[in-house]
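Here we start with a single chain on its own, the form predicted alone, put down as structure tokens.
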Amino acid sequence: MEKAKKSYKRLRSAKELNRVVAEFYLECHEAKARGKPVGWMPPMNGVIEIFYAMDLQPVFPENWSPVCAAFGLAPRNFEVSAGMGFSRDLCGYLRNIVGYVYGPMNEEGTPLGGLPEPDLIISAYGGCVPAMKILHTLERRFPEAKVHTSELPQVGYEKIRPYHLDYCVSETHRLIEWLTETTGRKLDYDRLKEVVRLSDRACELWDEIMSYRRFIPTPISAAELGVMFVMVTRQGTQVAVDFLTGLRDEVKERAEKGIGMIEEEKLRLFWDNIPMWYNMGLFNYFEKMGGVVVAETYSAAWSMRLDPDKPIESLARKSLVSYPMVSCTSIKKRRDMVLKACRDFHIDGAVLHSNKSCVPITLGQMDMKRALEEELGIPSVVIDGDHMDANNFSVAQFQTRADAFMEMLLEKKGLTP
């Protein structure tokens, strides 16, 4: 599939991200070689900070799936999982990682060296059902790995109660005890507080960076969303804080100087759902008519704050909140989040990605479409796609719908392409 061209005003920090990504996977392999315990886990939870505080190496198989998509490895992995009986209708993350670990996992030439095999598997620690099933499948693939299973409540953000948090705190303590017994490494509480402080600072910087997208023209677009890599893999580290500080400074400078992503920003767009990782350049397709995607659903996942003086409680809450911010939540909550973002970021039109690979995030889009039009007068268009599998996406159909939508928005504002 032909990829859309990259934006011609890319951020310096986005290019710096290539180094950060490479260094993370190098660190993973070096940890394995030195005998440091390597643990595979879902992303977006408080286990990450605990691992860094205990000098253990976290690895994120779900996060590896977008990397596979970007490097063109996903189709091969899908073939392997299909041969094992996994339906094409299942989550692309699930099908990709299953195909990866059961296929030629780290054959010569695999980008970034692939993933080191796990010594530990942290299974079912919150998240959506496919995320949990990924870890269950990995347990069978790596039978020598030690497995820890936690059962966190699947409860919407607005329905979290004190007893949910209390239970999650107890599960966090149980995880720490298990890690100590399994690895022989004890948790330094002062070190954990420092890690949580760094994680909180990363979240603070993330919110500040996102706030600059309110500027007209926007100094950073959805085409640069790959920068969220540090929020997935490096929370609790100085690496994340340093990278995000540089990104914040660059975005702030651009905002103050009125430098946008394109020469003339005519239309400000909102993107609902996960990006199409195999072709991030699609965000730039709207630029030919002066459109820029200035806000999206997915970036809200890291809009949270932690209290370093209460590290265990903070990490427990993070584990409860992260997924409900984007998927495990009510349709009303998601609708309200989208409406607020469209108000705050001065949105002209919304692109609703009907994602075959993630039904939970896609549910309710028709209600959202109706609310945008009736409450805010904002038109929207539905784009059929898949965040992982290019076979479930038609470039021609996307272009046809996007062109017609952009022409309508321009006409509504009395502008020309």
The other form holds:
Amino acid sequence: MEKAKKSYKRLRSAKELNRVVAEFYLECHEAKARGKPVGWMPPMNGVIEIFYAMDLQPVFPENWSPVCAAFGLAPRNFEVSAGMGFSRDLCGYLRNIVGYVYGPMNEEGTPLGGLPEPDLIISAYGGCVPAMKILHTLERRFPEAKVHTSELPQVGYEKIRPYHLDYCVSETHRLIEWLTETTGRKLDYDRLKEVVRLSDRACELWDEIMSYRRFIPTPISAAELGVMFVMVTRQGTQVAVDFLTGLRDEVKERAEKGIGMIEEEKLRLFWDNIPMWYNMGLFNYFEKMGGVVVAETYSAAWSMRLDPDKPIESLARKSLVSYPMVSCTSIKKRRDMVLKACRDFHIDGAVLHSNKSCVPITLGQMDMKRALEEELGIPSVVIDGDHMDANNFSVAQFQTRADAFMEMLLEKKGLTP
Amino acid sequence: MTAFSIQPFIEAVHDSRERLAALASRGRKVLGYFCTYTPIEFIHAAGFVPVRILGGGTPIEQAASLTPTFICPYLRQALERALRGEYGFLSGVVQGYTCDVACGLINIWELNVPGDLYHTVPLPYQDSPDARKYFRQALRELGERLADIGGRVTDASLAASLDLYGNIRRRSLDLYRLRSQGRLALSAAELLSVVQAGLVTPPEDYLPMLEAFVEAAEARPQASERGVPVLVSGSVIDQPWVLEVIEASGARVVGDDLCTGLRAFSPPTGRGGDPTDRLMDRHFRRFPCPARMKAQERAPLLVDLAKGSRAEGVIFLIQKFCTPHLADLPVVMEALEAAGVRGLTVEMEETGLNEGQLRTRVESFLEMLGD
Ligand code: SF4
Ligand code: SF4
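Switching conditions: you have the form predicted alone, so give me the form predicted together with the partner chain.
Let us now look at the entire complex, which starts with that chain.
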């Protein structure tokens, strides 16, 4: 498949990111080699901070899937899982990671050395069904690993009540007890507070970085979304804070100097749903007509604050809200967030990725489309795709729709391509 | 003695819209639900009629602009019906969180179909004192929401509703038992019609119908032992003819793992000190849906069910794109095969099943079982 060409004005921090990614995986392998317990866990919740505070090594199998997509490993993994009987209609993250661990996992030449095998698995009930089923399937693949199954209420963001949070708090305590018993490591609460402080600082920096997108031209675009890697894998560490501080400084400087992503920013676009991880260059496709993807839904997942003086409650809350903020449990809340982003960031048009691999994010998109049109007069275009499986995405269809959409937007603004 | 006839049930399904609309216009609120994990006893105890929303094979027109093509036909068709005004008698939708699509659908429904109450109960998965404490509060919240639209749940009303549904479930299981003993001349499709009537009829009206039917059935034993014994497994089957085709192809459905079947009844009741305890206890001890349990824990239960009903094969009737069922399939198949039971997967698409194809596939599956 033809890939769109790379953006020429990458951020310095984008290069820095490659180092952070390589170091993370190196750290994971070293931990395994040194006998530090390695735990596989679901993404985007408060378990990561507890792991860092207890000096355990977190590994995120779901995050490995974008890596596989970027390195071209996904198609082979899909073959393996399909061969096992996993339907091609299932979420690509599930099909990929299952194929990866049941296939020639970590064979010679696997990028970043692959994933070290788990000593612990934090399995889950909660979040989306594919995310649960991923962990349940991984449990079977690594029978030697010790398993703890955590629960998270599946409740819409705007519907969270104290009792939901209480249950999350008790589940968090249960997890800590289990980790203590299983690994013999004690949780030092002062250390936890420090980790939560770092985590909070990362969120604060994240929001600050995102807020610079209100500048025209935008100093950072969705093409740089890879930076969320630090939020997924490093939240609660100094590494994340340092990286984000550097990124903030760079973005701030660019904003102040009026440096954008392209020569002339004519159209400011919004992207809904997960990007095509196998073709991140797509974001730059809009550039030929002066379009920049300024903002996207996903970044909202880290728009929250944590209170270091109440570390357990903060982490419980983080676990509770992360999934609703980007899923169909809260279509209204998500719609409001998208409308706000489109207003704040002066968006001209929205690109809605109808993502076969992610039903929870795709459901409600049409109501969002209508709200954008009716409440803000912002037009949108729907792109059929898949964030993992290139077979469910047609570059030609994308280009035709994107071209027509941008022409329409330019005309609406009285501009020419 | 009452005549042994399924006609009243077929009529109950057929006329359900008019009956429920009449009920609603007389001021009795009707609330829809998608999944059998919804605490319907609670809704009933509040003074309302819980009705299971079905898709009924409706062709998709209006729902196409609100939902992607890659969600289960069941819920897409249900939304289509609602958009066409076929669910105008509903005052809203209440459900328990089971799968992502159902969760998204209730929210889309709320934005596009007028109603007074839309609510999802976030159900716990694993039984523990903390989970029960949490569940009790989730039910209390449901009670508050029902009160907002004029309902009132008391310990006494909840106990009465639990007893009522408990009796319906017990009687339904009686039918299953008679049938699996070969003492009930009723095809699987007919049995499904009997069950389906219960999903769309106020329980106080349905129970006497069911009781009379079971009584008549018991008095009139009739063997029906033809066909290769199979178990069907899946989620919602709202079109009985699918089972008709399967049996016409030479199979005899001796058991099911469907939420329009056994999973809605088993177990009939729960134990506990107060009515809420009883409701919660049943929730945790239900015969599991793949959305509620790890495949590796569910698989042995399904194997036991298949073996216990002496099925020689399992036919999976899966709604296309249904993540919980599809994700479990490899694990469940492996367990069945290890136990010497073979499986066939049939996906039900939006455009319906092709009868000829279904027949051919079932026939060759049965042939394979005979080898
Ligand atoms: S949120 Fe979407 S992409 Fe992530 S695991 Fe669930 S279905 Fe897949
Ligand atoms: S469990 Fe499957 S069939 Fe049932 S509503 Fe969800 S996706 Fe549809």
